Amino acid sequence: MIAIIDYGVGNLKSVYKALLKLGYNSKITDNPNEIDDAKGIILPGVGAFRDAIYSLRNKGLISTIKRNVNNDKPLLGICLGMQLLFEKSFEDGEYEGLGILKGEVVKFKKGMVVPHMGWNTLEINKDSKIINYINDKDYVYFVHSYYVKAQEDDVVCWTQYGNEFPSIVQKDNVIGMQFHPEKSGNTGLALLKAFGEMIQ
């Protein structure tokens, strides 16, 4: 089973749907103990950064999300999951992330129109099992106002928006997606199937 943390913001049911229609068992849960038990997690994500990362804390999720990536869980974090993931974010002031990857996030630079939103390609960097059925240059869909800064060793893919940003980043069982998979076709249907290969 893969839990999808429920914790107030994202678009879970879409990323639910995602993952039924590929065969995959899912659950949306805000419960530690369900979490515990599931074979990996995807964190989703809408919305601003501040109102996220306090949910969290007040659910009392962190400890929960920590625990799991140290005993080596697969964790996917989508949109403004993959950015929670980081040490620090800048959007509408200062705060602090999970920490769980090196990197923060930052507003695009001026002059870009904001959000960022609609199809753009992804870019290889380097292999992974999370882009085995997926091309150089294929189309995601993306919706996002900031971007991470990220070491150059996690990023999986960039795409091209007025500078170069991390679209995909993963370090060991951790991934990120900048753009919304379940929003990104069959692409995304791609992405979404090799993570759950690689829980399996």
Contents of the next structure:
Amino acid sequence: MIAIIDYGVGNLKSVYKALLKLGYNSKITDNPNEIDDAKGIILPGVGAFRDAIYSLRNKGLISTIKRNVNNDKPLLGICLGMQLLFEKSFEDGEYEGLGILKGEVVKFKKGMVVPHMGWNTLEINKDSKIINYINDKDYVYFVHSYYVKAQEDDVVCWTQYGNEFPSIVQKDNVIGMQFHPEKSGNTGLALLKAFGEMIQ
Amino acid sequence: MLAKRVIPCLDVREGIVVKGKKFKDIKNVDDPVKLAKYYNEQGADELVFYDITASHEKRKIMLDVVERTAEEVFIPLTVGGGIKSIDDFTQILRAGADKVSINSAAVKNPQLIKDAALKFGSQCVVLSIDAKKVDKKDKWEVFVNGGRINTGLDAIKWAKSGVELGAGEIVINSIDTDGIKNGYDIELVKRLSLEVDVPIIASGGAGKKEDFYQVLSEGKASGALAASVFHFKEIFIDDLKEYLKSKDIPVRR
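Now that we've seen the form predicted on its own, could you pull up the form predicted in complex with its partner chain?
Full assembly next; the chain just shown is listed first.
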């Protein structure tokens, strides 16, 4: 079972439905025991960084997430859920993130249309099991106004929008996707399939 | 590179897709879930469901359509038509939509844009504007209630204030070109694309492939929306994208 963490934001159902389509059993939950019992974790997210991190803290889920990551459980952060994994965000202020990955969240440079909304290409930087079923230059669906400055070693794919930014990151069992795989057609399903296989 | 979007729009009345000209002469076409799946396979980048159901009691049918679509189609889904409150937003997003499009209600109550953006994020608040040229100069005014009432609002100014309030995307529908199939209102779309810094989706007037090319290049739109040319199989999305690619427009294929 994959635990989809429910912390009061985002359209969690579409992640659930995409996993169901692939034959993966998942559960939308905010219960630490259920998250501990799951074989993998998805941290989704739509909305503001500050609200999301407050909500995770209020629900007491920060230590649950860190404990599971330290126990080598695969975790996938999607969109804001990826940004939360980093040390710090400058979205409307300065806020501390989970600090699981090294780097910070910054705004797109001036003059760019934000949100960066629509289909853009993945440019493969390094090999990883998560990209087993996709090809270089495949399109995925983005909706975001901030991006992550990550360690280059952790970048699996880059995407170009004004500048290049990391669209898939990975460090051991922790993966982040800046786009929405659950809304990225067959390419998105192929990425979720690969995540599911990391759990088996 | 960010792709330009091709977006079929499905006008849904009591659970059936319909299509008329200039907001009139409505006739039935197809089952929305079936069409959604078909367009997804053809390479549609997004889908828009526009609810034209008149009676409030029958609006629940739309939620069922959205829910069934979201089970099978994994691309972004926008729902519009008759949305008046935060509660309407909540229901539609819960059913599985990614964005909600508001039109007349936003004109009557601009605070709705702000409240929705704060609660759900700008990315899911789409401001849809029906505009009509009012004199020979470059001036377009905003019409509401299905194009029947002129509000006197300047369309460009209204788009800008909508974005300031929190709208994350603008759909601009030209009443002058809608249903005529003689091309989008390029001047209007271009003005908005240059003056408003969120994605602009052009709507109204697609008749041939060249119209899409023109609005995505000259008109600078982020996406082009169309209904009847797709429903009546006058243009196939995969052919259209092949054509756009040959003209150096970045498209997802």
